[in-house]
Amino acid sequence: MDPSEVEFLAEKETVKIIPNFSLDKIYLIGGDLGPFNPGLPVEVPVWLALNLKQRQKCRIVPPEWMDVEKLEEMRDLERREDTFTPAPCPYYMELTKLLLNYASDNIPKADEIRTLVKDIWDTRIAKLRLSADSFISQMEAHAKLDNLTLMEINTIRSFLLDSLNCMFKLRSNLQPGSSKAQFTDY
């Protein structure tokens, strides 16, 4: 899975919008949306919110977690803890990117939010790299990945798979009776 696929999944998350048009309920395969009335908030998937925003048909209400004070607390907590703390949202990085790229005028303190989310991301990725290094150097066979998002796992996935593959080959080589014919890449 590459980052664009993770972003696609993130677009299914819901966000509140305040439409400036009237429309009855829309019946879609993924569920019913609406009704849409001017000035009344309604929950819609991010993909629809961005589409309506680009056509100037709505204003996007930022998610509750997308607040400077809350993000500062999360950043500080993430820096203090040795383990991963729960992410503000399963797709916090992707949603921040999408909403700030297409609807930054609807999000108060957008630049500060962008910086804080980047700080949280950098801290979590640094922890992930340290955890992976420790995991590999201790030649562990399994790891517990609590509180990681799909994008974070995706970031380290290829490195971990290659490292585990090499460890498997090395361990197989050390076992008595092993032959080179046993090596296969998984």
Given for the second form:
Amino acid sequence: MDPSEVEFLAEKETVKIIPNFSLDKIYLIGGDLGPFNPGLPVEVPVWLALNLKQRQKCRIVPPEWMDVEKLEEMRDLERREDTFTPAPCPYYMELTKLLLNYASDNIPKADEIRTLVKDIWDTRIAKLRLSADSFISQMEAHAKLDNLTLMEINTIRSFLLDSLNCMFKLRSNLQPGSSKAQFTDY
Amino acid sequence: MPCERKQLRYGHSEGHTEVCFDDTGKYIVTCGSDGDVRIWEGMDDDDPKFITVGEKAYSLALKKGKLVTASSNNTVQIHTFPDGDPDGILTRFTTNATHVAFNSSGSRVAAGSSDFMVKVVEVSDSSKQKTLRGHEAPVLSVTLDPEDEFLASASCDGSVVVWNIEQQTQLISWPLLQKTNDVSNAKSLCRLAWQPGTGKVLAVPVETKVQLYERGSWDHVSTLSDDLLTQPINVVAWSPCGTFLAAGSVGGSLTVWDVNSKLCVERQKHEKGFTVCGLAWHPSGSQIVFTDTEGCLSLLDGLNTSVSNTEHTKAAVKKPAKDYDALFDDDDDDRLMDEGLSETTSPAKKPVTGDDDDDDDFLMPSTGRVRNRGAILDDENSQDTGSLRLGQDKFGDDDDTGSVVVPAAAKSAPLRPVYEGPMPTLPQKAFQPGSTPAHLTHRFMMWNSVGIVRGYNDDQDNAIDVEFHDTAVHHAMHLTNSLGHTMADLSQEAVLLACPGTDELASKLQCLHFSSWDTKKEWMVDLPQGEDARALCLGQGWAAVATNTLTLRLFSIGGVQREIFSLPGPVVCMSAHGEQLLIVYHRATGFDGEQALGIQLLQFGRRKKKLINGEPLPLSQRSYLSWLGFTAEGTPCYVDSDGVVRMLNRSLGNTWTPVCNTRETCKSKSDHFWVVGIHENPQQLRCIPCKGSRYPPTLPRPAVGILPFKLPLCQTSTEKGQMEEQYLRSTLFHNHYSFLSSSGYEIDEDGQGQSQKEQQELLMKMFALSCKLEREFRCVELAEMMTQNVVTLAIRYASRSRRMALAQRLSEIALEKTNQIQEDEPEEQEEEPQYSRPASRFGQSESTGGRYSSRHDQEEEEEQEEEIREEEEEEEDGQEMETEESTESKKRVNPFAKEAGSPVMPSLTPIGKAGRSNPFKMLGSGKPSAPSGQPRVTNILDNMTSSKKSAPLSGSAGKQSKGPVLKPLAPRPKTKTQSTLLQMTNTKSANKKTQQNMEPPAVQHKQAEVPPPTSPAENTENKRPKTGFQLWLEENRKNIIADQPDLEETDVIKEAMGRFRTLSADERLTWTERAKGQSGDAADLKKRKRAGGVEGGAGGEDENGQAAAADETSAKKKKSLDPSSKLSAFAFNKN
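Got the form predicted on its own; any chance of the form predicted together with the partner chain too?
Now the full complex is given, and it begins with the chain already shown.
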């Protein structure tokens, strides 16, 4: 799975916008949107919000979790806990990136938020690496990790699976070899 | 001892400081760790003279023009005063001196040093000096006996020692203090003090108390203490008269005791809670100057020592002091609270030495003042809104001045004659609805449904920002506000601004008419001298300004003066919508917190008239008006300060109905909702939630929320109450349709139909509920509010639940309603004579049919004819069945004729307004309605949805004729009403027989209905053979139109094709067979098959099933009409 695909999925999340135009309900496959009244907040998917924003047709209201205080709290909690804490939003990283890239003028303290989300991300990825490491070093057959987001799983998937495959090959090569060696010893 | 604490001001850099007065009391002299001695000419001296005495100055003493300082170069120097010339070095120590002190005559100086020594030196001859050795730690402080006999010193070794100067011996030593190793570590500076005059008592500060020792005996005579003193006392000083003792403590407390009574007569707290380290009395005894470890200088003024000096009985001193204390309490408390903020930061700062930032802070002597000003401003903010409330229990005039005048008011209050009747209320000031208070530097001057006008009025900028919610109206504007506009309004066409007049300049009105098509987008008007704009508003094509001279001036949007008239009272606010102008003014003086407001509603435009003529405006108790405006649909509304939203009920003689209480949804008491707009369709109250205030700040940009409306009906927790509330609300918010149509605006027919449907559904639900509760009378009441179609449903419901008496009554109501409709129709037809023909067609179907059949121009028309004919046949059937009854009922006088008729009347059939076709839209109307007979009433409410769709059609016969588009379709709705009537009579006759037998007549009727279309079709369509689809269309056209009354002819056919395709293959085949039977043309069949083939493979099945289907033709005919089969046909319109 490509990160861009994950981002694509994240764009289905809804976000509040304040449109500056007027439009009736629009009927789309994914559901009805609108009606759009200028000055009145309305929920739309992120892809539409960004599109409208780029055309300067709306202001984006940042999601509730995208708030410095809340993120600070989450970061601290994330650092305190050994396990993964529930992410602020299943697509927090993608949304932060998208919204801050295209609508940073509508989000108060955008820079701080960017740093905080990056902090949270780093902490979580570090935990993920650590658990992968202990998983391999302890030769476990299975492991359970809660509260991982799609993007996080996606970042480690290819590496972890490939390396496990690789190790499996090495091990399976080793055993016949060693048995052969034993045989020869015999 | 009332005293005033003067503003703190910056004296020296952070560190130990000392202070004293010169002999005359004219100068304040301070020294500090910056090594300077500053000579202040009073507290207001902004440019004090300074003498640099060293790198640091530890202590100073001043007497008789000699300034003695202890500086960091281990010397005690003399400077002349006030010139500041160096006058030699008095003495030296091996390390720095810590404290210097003069004797009372100024002939000797005592100095204590960190090298454990105390020296007493003659000022005139520095060689004559006595050295007192014996301390085992740095000396903290020294003091000389006024009689020059003794010297007392305190040291870090914990002892306080009295020396005999001449003999240089210790007389007595008290171990009173904690031991430390250095002055800087000592908890207290322990500045001792002899009582001036005879030196009877020595005061020694020990921890939080002051111990007094008697001279000579050196006995401990008494202790001065105060409960509020919690931190060690640093410094004590006697008043010049020797009666009072002042002490300054580490925590910043200043306490003054009367030594004789040992009572505390004055307490003050340091403004910022800094440690007091220098304290001095003014020679007159009326002021105390003090400095702190942060280098600040402050002064207590107005100490009334001389008066209380003469009479110090306990009562005399204490009582008045207490009284005054009480008076000033508020004031002081307030300040302390204000300073609380800065106080909390100071402990953190203290440990940091030499922090330049802090210095910067204090370099601005006005910082505290600014903060204070801010606090006062805030007070005013809160009072501005609250002042009205205050007004009710005070005399009401000077509230704004706040606590400053409290003492004065308290004094003057007893003088006034006591009046105990109701107090007049302060009349509320004029305001612009949707603006925040004018004294704010950043404020909303207007927030309405068009946009936002923000005003900035701070040091850098005096500007106005105009922003539109809909950028399509206009781009955002930024104006410099050089005229000082305070009022604004915004519409789709223009921005209107006004400023109050000044002495030189008249009040101005400025209009930015941005929608103007010429190049001059702006005009300005000066109001006459002495006339100030108080309220303004923008309508469509006009602007109105109300002024303080009770005049209302009306301008056209281009700047032409159009009208002028006088108002009955001072204006409070105005609002405009389209051609309507709403003015609220003071009708009279209100009492006991009530406002006496009047309201006028005027209409301009072609028919100028007054709709509401100065009626009192109902407000909640003790509240005032906080918002006035129109709903987006044009119904006047207002909000009072209690958060109750009221709306004009035009259908009930222009009364005001409370529709919402915004305070109910507030989480806390101090939260409010700031209303910015009201919409009736959809029902929305748009407002901004404000935490802890009445209005929002401009930053961060507030977000609009939506509140639902809720009428305050009784028992809204019960199902009944809820439905009643919903029904009432729906009808109330439905009023604007009739208003709009009467004033010639176009209306949203869909919305109207929706709300009517909702109302009828609610009525039906309420009916069902009352049935369950055995409230039959209530059922009848409800039925009277229903439209005729719904009544038939109600009848069915009643009879199914075995309430025959109820059903009987309901049927009477239904009849009345029917008659009402019939009576109404001829009247309307008289109005519109060209439409009288369809009516006269009654009973002469042959002739009209013939007339119509002569026109074969378009197929569509033919189809219509077919339908008309069908319906006529139905009518004939129906009429035969119920001629007697209808004639009977026509004669009967209907007492409720008007009421009963009204709900059926209003709908306009939507014509010529093609709906947006959307490929993804699920059509709710996919279920074809079956107005002609519903064989099974499984769920009465489900069926209602479909049958009621025909309701707008049924009532529209007359109204539609008014429509500009003349359509051949027009007469049909009337015949439709006939068919529904027929249906009703069918059921009624069934009811009479037996309840279970309800269906047969309907079925029979339907069977009778089926054949007619074929025969006329044969007559008219001889030349043109028909396809199965056409036949089917003829049959079902009515349903389609009932479902989607707004379709165009071509759309109807498209829709029909879509539906026809969804029929099962068998059914289609049946129709084909029928078409074949009529025309016998095989080519048509092929054509139809091709059409069918588009849908996919249906054609093949046709072929296969043909034989089998042929057998069942007759059965299928019936089935195809059965609405239940059509219900399953889900119109997924692919066109």
